[in-house]
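We begin with a single chain expressed as structure tokens, specifically the form predicted on its own.
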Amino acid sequence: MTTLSHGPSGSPGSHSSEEGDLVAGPAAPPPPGVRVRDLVVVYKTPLGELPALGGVGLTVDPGTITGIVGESGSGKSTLALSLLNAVQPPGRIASGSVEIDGLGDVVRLDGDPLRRARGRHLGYVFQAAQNSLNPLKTIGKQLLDLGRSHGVADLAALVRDAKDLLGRMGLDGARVLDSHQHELSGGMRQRVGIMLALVLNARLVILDEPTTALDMITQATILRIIREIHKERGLTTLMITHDMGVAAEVTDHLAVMYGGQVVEHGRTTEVLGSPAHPYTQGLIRAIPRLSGDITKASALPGRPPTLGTLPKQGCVFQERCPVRMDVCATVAPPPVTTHGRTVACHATAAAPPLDGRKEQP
């Protein structure tokens, strides 16, 4: 991701002398684009190394909010951690690249350059905020530790910016910074996680299930905060979620994952309004209804695959697909992009284009 300011060379490791300048102003670089290419992540198991991501390709446009949805085990969080080159043993990135504007291929970073990139370039909000907070230190002390580890010269400015961010999220900044995590509610801890991801002016922010286990009112507040801060700070944002309603409310683009693959990707309104992949259609049919014919909601048959039960060849969705063809058992469908929508499905590729027009070359 892009840093707050580059040195003359523009290399990821260079920093300006204004390390303490934490306000995103006119000089701040534009939001970065992200290009994931042929990304393979494997986990070591008693059965050998098994793929959690099987050659993922995904392009995230600068300045957008992109949602990544799918059932548990589809590879969403593994993909998110790969963007930080933070996959931990027994997992590893086996091949592929993650190109981020202003930072280069994150997969090739390690050591001190990678540590500097996290936080100052790449902000991450964990699914369970309390798991990323030190229970023995106040939030303020953890904030100062973060600033020192990234060489921030003006720690007082860092604290002021943190208080401002917390205040805009409806919290008493001074009180929160003086609190331990157990003194804060789940919604407050989640907002603290967002503050810590933004306070160093990261330009690419990744949110892993930011509304999980929150009540509806707090969830709505968190989503409003995400939208406002994304717009005001000019960010590129990725949101991992299993909630299609959350994705519909917040995101501009939507990537649907299944079995370690992106099976459909496009504008959120188009993906939800006219889903092309059978898995996306099944996810939408499974959403409970509060009005109309409530019997129309139907669960997807079968179970999501695990690392050990993924098909060795062919389409990853073949065992649960209602439109399975013979070719699906032997040949993995290549992603086909038509008018900005990418779908990996033999049945869709054999059908007419979604809008009736001829496919563009």
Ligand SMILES: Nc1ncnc2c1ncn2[C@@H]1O[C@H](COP(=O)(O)OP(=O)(O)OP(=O)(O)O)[C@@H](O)[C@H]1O
Contents of the next structure:
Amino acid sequence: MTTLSHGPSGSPGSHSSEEGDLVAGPAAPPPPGVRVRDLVVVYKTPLGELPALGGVGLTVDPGTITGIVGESGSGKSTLALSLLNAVQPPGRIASGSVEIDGLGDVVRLDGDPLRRARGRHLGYVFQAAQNSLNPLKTIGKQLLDLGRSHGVADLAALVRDAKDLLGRMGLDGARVLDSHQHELSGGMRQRVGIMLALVLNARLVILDEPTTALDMITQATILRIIREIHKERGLTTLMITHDMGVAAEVTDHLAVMYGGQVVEHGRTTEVLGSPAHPYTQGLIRAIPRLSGDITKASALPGRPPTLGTLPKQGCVFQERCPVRMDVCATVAPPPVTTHGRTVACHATAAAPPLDGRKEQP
Amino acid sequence: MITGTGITKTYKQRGDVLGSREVRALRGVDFAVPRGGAVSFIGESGCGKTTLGRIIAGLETHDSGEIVIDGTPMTPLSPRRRRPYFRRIQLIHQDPYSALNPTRTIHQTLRAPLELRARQTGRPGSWIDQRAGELLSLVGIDPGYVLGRYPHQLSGGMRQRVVIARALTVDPEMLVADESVSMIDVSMRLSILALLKDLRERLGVSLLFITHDIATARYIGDAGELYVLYRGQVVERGLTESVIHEPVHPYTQALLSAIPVLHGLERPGRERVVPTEALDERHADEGCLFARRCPFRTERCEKELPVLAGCQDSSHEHACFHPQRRAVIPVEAVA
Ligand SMILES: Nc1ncnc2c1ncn2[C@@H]1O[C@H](COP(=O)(O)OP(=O)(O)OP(=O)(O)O)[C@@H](O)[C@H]1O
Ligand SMILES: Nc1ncnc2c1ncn2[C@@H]1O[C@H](COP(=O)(O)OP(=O)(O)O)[C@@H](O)[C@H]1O
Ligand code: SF4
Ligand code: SF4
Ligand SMILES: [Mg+2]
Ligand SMILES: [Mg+2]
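What's the form predicted together with the ligand like, now that we've got the form predicted on its own?
Every chain and every other molecule in the complex is listed next, the one we just looked at coming first.
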């Protein structure tokens, strides 16, 4: 067993993907791509219906592992729920589309086709998954329910696959399946949630804050496993987190959300190394770092908007933006894509980012 | 100056199937926080950080060991005589949402401790409101905006500033900040950290900073000491930069290896220490407490307990039989 290695361990260990893939069958389809267009999701409030997503556009390439980062209230979970067409009242999808390869526009799906799509095509772990387990049933029983409701023929294989996944995440699979939710720690429940998202072999996996309640060493293990399984199974993975470090560690693409908009999207290393949107730049500068000059870190002034305090027109970031221009108050900047990087900002559109690290005056 | 020697604390848990179970939360911890200094404690969840913070703030009793505040040992004093000492050590809670009474305005929240303070120091009643305004300005919020409001009307960052202002009403000598920014939005975290740093410099308040986020500890405590706590024992300790950049204890190295790498800004360190198994409180107490999980353990480690001691080739202390520097932390990528 390797305990000291250079970078993440690439060996799949004792996991046999031949056996583990029983559920998917031999000819797995290619990973799906996702295209979100002009998505508007509103929540009913005492002030009327207000947009939590104000016309989001996002193209996720097949086979990528894409991080969605943003502060509390920026709309990350709402976006995740929309991908499953699972926005609950008082919220609703007001307009826009979510095209997923193999499924079509999920905004138009409902009833049985939608239920079957969730789990089989779309694996997901909701934020606070540890609280969404049924307290009265053992994890094993809930796993069998899940299998039955999706017409899995070989339930024994499903259990084997579940134990295997739990084992890889450092848990005793047999014991966990025999346990009730309250007998597991928060971190164990979170891993159960990840197992349930993966066990039906969905090719598009959506993880909402999958490591938030975990300890740092456990978190590192889970992140490594998420990346390994993503690669082995050839998935398209969306990982939602408020933690830039977590996103940076696992993802290859990164979408940055602010005030119900995706403001920047591109390759993770490029977005971090040369952020183009003023919000991304501010956010990265505000991260305390382990190396280098600590005085380089500086706070982002102001505070994130809420549904009620979003600017009525113009750029969502205008109130905190150090390079705001007159046009920003009235015209919402359209997303512009150059060299695989999408940025929604009037200032960047006028002067595209250079390669390499860019310092903002 | 606040020091602790040999602080121990054992919790007895009842109701377990096997009868009562003991959790040794602290196993003889020594520490020293100089006046105006900054000391950080890091470690995995459950390793005893909060327990220690609460003991230092006088909110929890310890089983043995001594706490000395400005030269006065606390043990011989009656609880009543201890109180004024501990009042000068204020705990800032992790959760700014539950730390404030939701039925009181910020004005009421600050007024109560200030009234007491005015009586103690013989100040007139007019001083109270003036001081409330001063303290809010000091923590960077507009008194006119917040004084009449209730906690739920404020953002998390503002609430945490109010919590800090309330702690300052007693003119504390030390603030104990336990995960004080982990529940605050990323973009506002740094400004709270900067505020704590600034209060230390301007008011000379010392700071005991408890966190699982090592980069945060570095930001706050760059000039001070860093303690790495594991299962109730300090396993490595020294100047913050030295412990972070030249760790010799395998547990410290495992913590540092677990930090996510900001690819694009950083490169991973050359080496990586991964514990051989997960933390389990039921692990044996024999030998080195980290032995069950340590990739470098030898027979000796399973029998003997290494104690915290100096280190030949570095400025800090460690509790390990086989200390060795390893390049585990992410390094800045060259542009
Ligand atoms: N049930 C609801 N009723 C009213 N408003 C809601 C509801 N759910 C979400 N919102 C609002 O929608 C916006 C986006 O919420 P969402 O939960 O998607 O944010 P998030 O980025 O996931 O935040 P967090 O990191 O805190 O979970 C926020 O302003 C939130 O207050
Ligand atoms: N009131 C309590 N009763 C029983 N055990 C406790 C209590 N408080 C803390 N513990 C135990 O003491 C250990 C240290 O806890 P704590 O100081 O809260 O750790 P940390 O803050 O590092 O997460 C843990 O094993 C914890 O479960
Ligand atoms: S559009 Fe204007 S306000 Fe918005 S981020 Fe760009 S410069 Fe700033
Ligand atoms: S004493 Fe032995 S088991 Fe403990 S940390 Fe050092 S090498 Fe590892
Ligand atoms: Mg969320
Ligand atoms: Mg704690």
